[in-house]
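What follows is one chain in C-alpha cells, specifically the form predicted on its own.
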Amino acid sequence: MTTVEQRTGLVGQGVDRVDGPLKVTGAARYPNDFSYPDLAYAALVRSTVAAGRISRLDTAAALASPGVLAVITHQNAPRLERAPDSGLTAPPPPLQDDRITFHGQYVAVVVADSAEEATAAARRVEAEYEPAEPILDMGDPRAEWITDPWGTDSSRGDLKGALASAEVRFEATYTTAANSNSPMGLFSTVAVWDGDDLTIHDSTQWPSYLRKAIAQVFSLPEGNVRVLCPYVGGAFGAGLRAWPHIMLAALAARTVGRPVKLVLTRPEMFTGVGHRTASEQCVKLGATRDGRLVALAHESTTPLQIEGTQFEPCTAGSASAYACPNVITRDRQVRLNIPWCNFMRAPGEAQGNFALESAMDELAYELGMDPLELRLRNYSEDNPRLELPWSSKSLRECYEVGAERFGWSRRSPEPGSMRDGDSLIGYGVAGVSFFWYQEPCEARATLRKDGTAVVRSAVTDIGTGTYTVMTQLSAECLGLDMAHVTFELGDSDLPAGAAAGGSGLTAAVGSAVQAACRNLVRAFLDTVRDDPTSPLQGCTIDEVSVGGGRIHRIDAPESGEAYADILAAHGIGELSADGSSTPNDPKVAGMAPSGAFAARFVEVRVDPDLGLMQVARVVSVVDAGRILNEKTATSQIMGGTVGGIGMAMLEEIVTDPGTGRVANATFGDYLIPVNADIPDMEVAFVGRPDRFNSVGVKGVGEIGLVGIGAAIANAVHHATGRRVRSLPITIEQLF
C-alpha cells in the first residue's frame, strides 16, 4: 500500500485547533456575538403565497408599536442596484417591486429598539396579495426548462448501438430530497455606517466577494466596505452568496442611522439561504457478461428558482467514474416557485453519486458479481472524459485498505442471509470521487523583530480548520514553532481570499501562503545580499533552509542567521511579503486536476418486523493527496459521514404541494441524525501529494458526504432484498 508523504516537521501532525481554546471557552467571536451602543434590531416579514403580486401592504399598525423606528417596503425603499455575479447570478435586491416568486420572500423589515419589539410589530404588517398560479411541480407543462445549463455535459462513443448490442442492459430512476443546509448557528449580520463607510459583521463563506456585493448594490466605492466574519458557525454552502437579508440590515441601519442587528428565525433559514435542489436521475448501464462496462447513460432533472442560476451537476461525476467507451451525461433544470437553490456540502456528486453507485451495484447483482469486484473491474487509470492522466488517484487502494478494514471478505453473496439474532445484517459499498476546483487567491506573510510572523488572508474558516492547517503550513514555511506564528482570517481588509467551498480553499490559500512565505524569506535574503558580515550574503532562495527561527545555507547548516537578528541589524521593525495562487491550466498541465477519492463501507442492521434500521458501521479510505493536519481531516469525513446518513436516511425539505409552503422548516420537524443515529466511524487516508497545486492538498470538506446515501442503500438491499432507489430510505420503504 502506498501511505501519504512521509510527514516531517509541522505539516502532517494532528495538532489541537489553534481556535479550540476560544470556542470551549466562549471567547470566539461569531456574528451574532458583535454589539455596539444604540444597537438597533430588525424583524422580517415574509410573504404567504408563492407567486403573483402585492396588492395592499397597510404598515401603520406596526409603525405605532412600541419601540419601532422604520418599517421598510418595496413603497419606501431606495433604489438598489443587483449584486455581481460571483460565477452565480445573485439573488435580487430585495424591496424593489411588489412581484413575489417563491413563499416566504421578503416583503418588509422593521426596524426597532430591541429584537423582542421588532418581530412583534413585525407581525401586524398586514399583507395582501393577487395570488398566481404557482408553478411548483416539475411535471408541471407551464415550467421552463434548462438544458445543460453549465455546459457539463458530456457524450463520447456510441451510447445507442453500444446498449443495444450490450450482454447484459440495466435501467433504473433514482430520486433524491430537497435539503437544508441549516447549520446550528442561526445566519446573522450586524451593519454598522459610519458616514459613507459600511462594516458588516455576517455569516458569509467569502468575505472578498461579499464586499464586492454589497459595494454594488449600494453604490459605494469597495474600500469603504469592510466585511468581518472570523467565525461562521456552520454554514455548509449557505454563506457563498449575497443574500438579501444582508442588504436588509445594511439599509436598516442606513434608514435609522443606527447599527441594526438581524438574526434569521430558524424558519427563515429554510427560505432565505438556500437548500440542496431534490434531483430525478435515469441510469443506463450496458455490460458484458464478465462485467466490463460498454455503455453509461446518466441523466438528471432539478428544480430551480425562477430567476437566477445555480450549479448543480448532478451527472458530471459519472463522466470519468468509470473506464467506459460510450458515455453520454446530461443534466436539465426546471423552473419551479420555490425559494433559491444553492449549494448544500457536495453539490451535485451528493445526489449524483447515489443514483450511479446504486445502479452498479444493481448491476453487479444482474451479473452475480461482487460489487467490489465490479468497481475494480471498470476502474480508470486516466480521466477518460479528458483522456489525460489524472493528478493523482489513489482510489484502488481506497477499495484495497477499506475492504480489508470493513471485513469485506466476511460478505455474505445472498441478500438476507446474514443474521444477527433477530437483526438483517447487510454491508454495502460506493465509489466516490469530488470534483477539483480552484480560485485565485492571495496572502500576506510578516515577520516581526521578536521573531514571531503573523500571516493574513481574506478567507474564512467555517470549522474546517483553516486556523490551523494554515498556521501549520505558516511555521513550517518560515521555519518557526507554531506559538510564534499568528494566521488571520476573516476580513474583506486583508488580501483578496477564495472562497470556502468546493474543497478548494486549502489548495488555494495553502498555495498562496506557501508562495508568500517564500518570497518572505527572499525578502530577507535581500536584505543580507550586500552585507559583508551576514553568513548568508549572496545566497538564493535555493541555497537556504529554515528552521528554529533562522536561515541557513543547505551545505552548511551551521552557518545561517535569525530572523531577529537580520532585522536588527539593519534597524528593520518588521518584514512583509505577498504571495498568490492561480489554478494550473489542465491541458498546460498536461494531466486532469483530480479532486479527492475515496471508498465508503457500511453496515446496516435491520429490524425486519418493525422496519427499523440502524447504520452500525462506516469505514470510510480517502485520497486526499498531501494531508495537512490527520485530526481536523479526520474531523472532516466524519462530519461529512454525519451529514450524509442525514440524507440518506432522515432529511426531506416538506412543501406544502398547493401553496409552496415549507411545511417542515423547524429542527422539531426536519430530522437531522442525532448522537445516538451515528455508528462507529474509521477513517483511513491513502495516496501522494497532489500534482496540481504547489501544497499537494485536494480538499477533504465535501468527501465526507458523497457515497453515504449509495452505501447505506446498497447495505439495505443485501440486508432485506430490498432496493431502495430513493432518499431519504423510510420505515415504509423497509416493511
Contents of the next structure:
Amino acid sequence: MTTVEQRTGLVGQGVDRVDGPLKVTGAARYPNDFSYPDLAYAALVRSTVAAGRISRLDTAAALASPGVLAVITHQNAPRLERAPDSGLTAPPPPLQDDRITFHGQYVAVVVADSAEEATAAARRVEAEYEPAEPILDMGDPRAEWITDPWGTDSSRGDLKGALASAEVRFEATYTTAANSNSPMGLFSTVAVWDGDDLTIHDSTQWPSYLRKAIAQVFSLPEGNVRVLCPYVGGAFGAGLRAWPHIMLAALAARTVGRPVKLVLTRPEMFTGVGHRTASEQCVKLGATRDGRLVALAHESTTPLQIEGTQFEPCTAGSASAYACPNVITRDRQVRLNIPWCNFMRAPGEAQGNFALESAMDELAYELGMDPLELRLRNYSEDNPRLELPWSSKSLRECYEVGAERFGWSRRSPEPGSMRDGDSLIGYGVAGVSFFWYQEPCEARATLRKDGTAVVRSAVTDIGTGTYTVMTQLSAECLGLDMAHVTFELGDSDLPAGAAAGGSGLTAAVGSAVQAACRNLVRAFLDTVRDDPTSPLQGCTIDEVSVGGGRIHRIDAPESGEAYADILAAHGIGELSADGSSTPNDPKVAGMAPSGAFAARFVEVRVDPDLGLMQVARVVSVVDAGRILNEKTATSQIMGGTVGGIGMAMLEEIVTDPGTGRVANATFGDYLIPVNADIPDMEVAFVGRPDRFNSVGVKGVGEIGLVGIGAAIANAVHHATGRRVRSLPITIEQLF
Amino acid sequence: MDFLRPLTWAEALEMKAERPDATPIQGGTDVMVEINLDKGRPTALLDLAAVAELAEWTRDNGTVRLGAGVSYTRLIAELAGDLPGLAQASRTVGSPQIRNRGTVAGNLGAASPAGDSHPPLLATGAEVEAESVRGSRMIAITDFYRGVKRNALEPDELIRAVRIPVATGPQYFSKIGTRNAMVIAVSSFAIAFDGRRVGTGIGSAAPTPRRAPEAEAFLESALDWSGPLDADVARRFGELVRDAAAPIDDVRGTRDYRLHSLAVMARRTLTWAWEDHLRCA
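Could you give the coordinates for the form predicted in complex with its partner chain, as opposed to the form predicted on its own above?
Entire complex below, previous chain first.
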C-alpha cells in the first residue's frame, strides 16, 4: 500500500504530548469538570444483597430531605429499552424491576440541588429485600456453565495420544484473582437535555457506541444524542460499556428537567464499571527430552455475571504461542451473582499468559533446560493455528535483545543459588503476545485558508497519547508542522470512531487518518487539475509529495504550491476530505495478523526470613510493529508493567463469601502498586512495520501488562525454589 | 454533626469539658477516613488545627516535649537526631501528604494497635501529657493503651503533648507492610538503647501496642556490652519478643506470620543497634 507520508520523519519521534500542558495546568476538562446553570446532582443507592428481590423500598424520608428533587426507583422509573449488542453488551437498563442479581446493584437514584444533599438523602432510602441464596462460588452446583462461549476454542492434532506418548509430561493448575480497573478518575456523567436532544459528558472509551446505546435506551434517534469526552481520567477498559449509571444520570436529568451530574464514589467504581475476572486454569504439556513441545492443552474457567456477557478468552493465545502439533485450548464461563465482569487491560491474555508461561518455566526446570532456550526451541515461525505466515514477528529478536540487556547469561540455573546479602535473587522470563482488535473507523481532514489543518474522529485519548500520535501522523501525511495541525476527538458528532480498546485504536484511526489526508491531497489536486497557472496541474496523487505546507511534484520538488495559495487562488475557504478504515481479512491478505510480541525479563529479590519480595528490575523488549511515538509508546509499556506488577503482587478483589459484597472496595484496602514497589523499567522496541494495516502498527496499549505475572512468579521460583501458581503472590506464600 | 473550632488551648479545653462527646481532630488522617467510610459518625468534631501552641516542640533536660499538632513531616525534618526511632517510624507513615497532616498525638488518640508511632514511644518510655480544665497529668506510655482503639484519656481530656527522652543510644524501627509504602503495618517493632537499658515496642501484634519486658530483661542481663553480639542471644531475644505478642489473623496478615516476623525484626534491629553501639563505644 502506498502512502504520501513518510517524508519528514516526524512519525516515530518521541515528541511531547500535545495535551500535556493542558493536563498539568488543570485546563483539560474531564467529564466531572463540566458544569451548567441549574445543575443538579445525583447519588446512587445500591443493593445490600447479592440475589433476591426488593420487598420494600421506602423513599419518604429521602424525599423529605433538604434539597431533594426526586428519588427514582423501579416503582416509578419509566420503561427503558435495552442497549444494542455491540459485542460489548450493555448491562440491562437499571430500575426496571425488583430483581437483584449482585451486591451493589443500583436500586435508587436520588437527585438534589447539591452533591452533599443527594448523598445525605441517598442514605435515607430504606430498602428491604427478600434475599435468595446467591451463587458466589464457581464450585456451586447450581451455577450455570457455558462452554466455548465465543467459538474460540481450538483443537489440532491428537492431544491425547501425544500426551500419552510424550517423553516428559507436565501438568498444573493456576489461578488468578479478580482485579479492579481502578482508574484514578472517578467515572462521571453530566447529562443535559434540551427538548429531545441529550448531551452527555462521560468517561467513555467509545463515544460512537455510547451514543448509539443511549439513544436506544431512551428510544431516541441517534442524532439526538451527543457524547463528549475530550479527556478521560484513565479507564483501562472500564469505559467500553454503556453502564447503568450513565443511563441513570440521563434519566435523572430528564426527570427533574435540569442538567444532572453523577460522579461515582470509589466503592461504586468496584461494582459499577466492571472488573477483570478471576481465573482457574489447567495447563498440560508434553515434550521430548530435548525440549520440543509435542502436546499442549490449556483449559480455563472464569466467572461471569449471572446475566452478563464478557469476551475473555484466557486460552486463545496458547493456540498460536508455540510450534506444537497437538493442541487443545478451551474456555468456560460460570455464571455467578457478582458485579459485571468487563475488559481490563489485556483481558484474557493477562490471566492466560500467566498459566502458560509459568508452565513453560516449570517444564524447563523438569528438562533441566534454560527457560529461554525452551521458548526459542519451540518458536513458531508461522501462525500454527491459521497456518499462515505472521504479518510480522520479531519475538526472537525480543528474546535476544532482552537477554543481552538484562544480562540473562549471568543467571546460575539452580534455584536459590544467587544471593546478595540477606536477599535471594531470582531471574524470570516470559514470552508474550497480545492480539489487537480493529474496528471500522472514520476520520475527516480539513485544511483552512491559513494553511493549518484540523483532523477529526470520534475516538478518545484515555491517556495513551492518541491526540499526540494522530497529530504527528496527520502532520506527516499533509506535510505540515505539528504546530499547524490540530487533532480533535472525544465528540460523537465527529466522524464515527473506533473504541479505544483491544489495542486496535491506533491501527483503526491511524488508517482512517491516513486515508482522509490522502483524500484531502487528492481534493487539492482535483482543485488545480484544470488550472494552467498551477505547477501541479494534471498531477495524480502518485506523482506528488507533501512538505513545508505545500504539495510538490516528486520529479521536480521545486514545482509545487502551498495549500493556502491553492485555496486563495480558487476562492475556497477550506477544503475537507473523509477517510475510513476497515479491518483487513487474513484470508484475503494471505497472512495471520500478528499481535504485538514481547519478551519480559524480571529480577526479583526475596528476603527469605520475612517472605518479602521486591521486583528489582524489569527489561521489556517489544515488537509492536511501527512505533509512532517512542515516548508515549514507552510510557504505555511502563504503565502496563506497573499494572502487571499490581496483578502479580498486590491486586485482588475480595468478595465476602457469605454475602457477595466486595469487601475491599477502597484504595486503603485494595492495594495497587506505589512508587516504592516499582523498579527501574527498561523498554526497547524491535521489529519492523507490520504488514496487516497501512499504518504498520500493532498496538502497545495492553501488551505491557502481559507476562509480568509469569516472569515474576518464575523469578520467585528461581530465587527461592518455591513455585507459586496463584496471583497475587503474597507474603504468606513466600515465608 | 457539630463542628467546634477553638482558637486557643484554653478554649479547646473548655469546649472539650462542655462536649466530652466531641472527637478531637488534628490532621484528620484517621478521623476523616473513619467518617468517609461510614464507620460511625461523631456527634461533634473538635478541630484543633487552629490552636497554634500545639504545633510547637521544645527540648528541656533531655526530654523533647512534642506538641500535639507537630506533623510527622516536621518531626522527621527537625527531630531525627533527638528521636531517631520515632523519626524512622514517622518516615513509614502513609504518603508525604499524610505526613504533612498526621501527628503522633493523633496516632495516640486513635490508639490503633497498628499505629506506627507506638513502638518507638514504648521503647523510649515516653509520657503522654494529658490536660483538661481540671488540670494536667502525665500518663506513662505503658499505661496509655487500654484496648483496641481505646486509651487512658478521660472524656474531658485532650493530649497537649508527648514527652520523649532524647536518644542516648541507638534506636531502630522496623515494619512489615503488604506493599512498600502507603500501608498499614502487618507487624512492627522498635528497639532503643539507653545506657545499658533496653527498651522495646511491639506494634500490630496484640490488642494494644506493648513492650516485651522479658525480652528487655533478658538482653540487659545477657549482653556483654563490650564484645560482638552473640548470635544465640540475638535469637533468644527475638523469641522472647515473639512470645510477648498476641496477634490475630486478619486481612493484612496471619497470626503465624506476625509472630515469625516479630522474631526476625527483633533480631535484626538488635543487630543494627549493636553495630551502632560498638561503633560509638
